[in-house]
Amino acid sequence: MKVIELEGIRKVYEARKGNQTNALQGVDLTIEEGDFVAVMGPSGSGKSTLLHIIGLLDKKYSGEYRLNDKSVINLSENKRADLRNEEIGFVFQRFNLLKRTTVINNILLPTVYRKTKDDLKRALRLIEKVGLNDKAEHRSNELSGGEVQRVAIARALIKDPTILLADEPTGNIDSKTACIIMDLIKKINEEGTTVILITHEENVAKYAKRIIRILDGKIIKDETP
């Protein structure tokens, strides 16, 4: 089944005095349910405004995007949340935790708008899945770089998300922590959920079934590591 459908997708940025900046100039993608691709290329390339009209913070782009087999394109700002909330889960180079909030809390921040029975069980299944059963009630500023990164991708799956989105999820941690990572992130590739992943390391990109490789803008190759 394709989860995603990307054809034609163009971005243009307004830079200063007039200037134009083409971000992405005609986009063809298609990925498949239960995929792990990594997408990689350098700084300005166009690779985190793929991932964000991936993941559906961004609509100011032209194209055709087909979100399991459903166009996205003219949604209003409250079912494309919805739809985000519903199949997608975010993880960030930066984690983006509430400092002085409870890894479990942290965990469950995505269920606050609508929560069901079963989210704290479910968060608790999270906490053991990725390893920090004993660090439940610890604040996320006590926590390693790399527990951190954990409680961010146990978040991301609160929701169960059909597809988990990475940003650079190895970037600010040692590499040894980041082997941690990326097998985690595996296994739940393993388990059914499609993960699309940016990163700048060779090392980190091998663990994934396809690598994209995007320059000024422009898909240039499609490869398996």
Contents of the next structure:
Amino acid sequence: MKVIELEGIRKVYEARKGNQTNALQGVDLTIEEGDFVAVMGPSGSGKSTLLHIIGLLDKKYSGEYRLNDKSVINLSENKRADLRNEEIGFVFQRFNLLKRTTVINNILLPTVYRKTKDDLKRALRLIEKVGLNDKAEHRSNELSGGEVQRVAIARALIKDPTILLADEPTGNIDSKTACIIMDLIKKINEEGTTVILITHEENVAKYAKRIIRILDGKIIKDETP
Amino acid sequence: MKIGSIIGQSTTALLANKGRSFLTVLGIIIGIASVISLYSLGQGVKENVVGNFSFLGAKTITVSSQPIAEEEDTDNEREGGDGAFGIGGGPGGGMGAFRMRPSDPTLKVSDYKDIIDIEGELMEYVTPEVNGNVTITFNEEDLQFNSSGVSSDYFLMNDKEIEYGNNFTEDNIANSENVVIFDADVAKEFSDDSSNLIDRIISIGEIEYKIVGVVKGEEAENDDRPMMRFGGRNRNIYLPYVTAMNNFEQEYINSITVNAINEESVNSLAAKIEETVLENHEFDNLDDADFMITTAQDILDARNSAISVFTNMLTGVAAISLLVGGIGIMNIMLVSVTERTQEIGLRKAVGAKTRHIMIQFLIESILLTGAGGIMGIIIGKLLTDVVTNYVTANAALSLDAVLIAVIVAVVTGIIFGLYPAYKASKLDPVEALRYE
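Give me the form predicted in complex with the partner chain now, not the form predicted on its own.
To see the whole picture, the full complex is given below, headed by that same chain.
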């Protein structure tokens, strides 16, 4: 089943003085359920823009986008917020957690806006899954870089989303910790969650089942290693 | 949406910058403290005025002398005084202990008699008052007291119960007898047992007087009345007005106090008194006259308008400090929105809607002003207690005042938090996440 279908996605940034930057120039992309896609490309190639569009954070673009077979082009901001909450989990490179807030409350953040049954139980299971059982009550500023990313992953999974979007999740951590994070993400993908990962590191990309290379807003290569 | 979680997170955010949060709410603290203290004091003063109103009696009409600026006292006969005691002002006043009062009396016994003769049975009690100071030598010590020359009605209209002895009799007054009645506090200076004083003789100047009565002491709390005359309401000695006028060589009466039979009769009686005294004094209207007529309502009105001026001024101060405090809140909330742009981006990414962000920032500003409100209530209460020690107002922190303060604080939080909260809620999530 197709989870994401993008057709002719174009994104133009209007800079001051009337200059325009074409961040995406007609991207067509289909991602199947349970896929693990790594999006690679140099800085400014448009990979983060693509991730923001897929994650329903950006709505100023042209083209067609169907999420779980439904067009999301004309959705209201509130509907998009609902979908972000329920269907998509985000892991960012930096500023992933609320400062001075405990690990458990950071994981529960998405449930503040839409609570579901057994939120706390789920959060505790996820803490165990990411191996931070003993740090549930620690504040986010007491954690190491790797621990922060593991909390972010647990938070991304709290609403049991269809898609996990990770924007350079290993960007700020050492290679050994990066391996732990990638193993965790791989495990999550193996359990059925579709993963889309942005990276510019080949050894991170190799965890994916499919690698898409982007340059100047266009997909230049789509390969299965 | 879990409001509890939002409040928890907001509290964490505010406590992260304790010093800044405190300085931010300082304006609110000052504003609310003023609201609390002025409201409590205002209520206290109002109750006092109402208390005075009932003390004066809504039925009371006072005719008093009003000096006329141009009219100089030409036929001065002041050498007649004997020096041992004095009666305030007026031709014929004594020397030595004699003290000038700011206004010379103009009312005469004929005015008093004519007022008594007003027809229509509108009056309950009438008394003249001839005021002065006396020195009584007792045990080789000079004791100073206020003296009032009055009629027997004086004690009835002022609820002054004669505890020992009797009120003045008609003979006492008609024959200008040398008799006195003591206030309770005066009596205490002469004897621990006031009942011993009856029929005793005291000297005022060279004249001997017989003590015929002692007024029952009033409860201490009644002494707090701001309307009370300086010198103390309980430190008077009373003489028949005729005696006072004769012995102190005073031709004039300081004031005439009349009690109407009921409140409804006050205005018609006051009009009749005005007419009578105007005719006696040969004036056409009260504005030009050398006397004035005051009813309890006049005094109450004057006091209320004075209180209104005071309250309005303090309300203005409170409003200004709340405005300044509110602007401080708005300023710090705008700073907070900028500082936490990425947090707002993250919250939107995990599913926060526009209204969720708006509510969160509104809650923060309400928490700030609410905390300021609570501190303001405490400080206002302390302030009220301190001020109450200096002015005689029974100010107390009422539930009303607390409710008003809380509402004012919350409303200030909403008003001044609205714009920053709106700004936060409208942030673009992509821009917010990218914010450096």
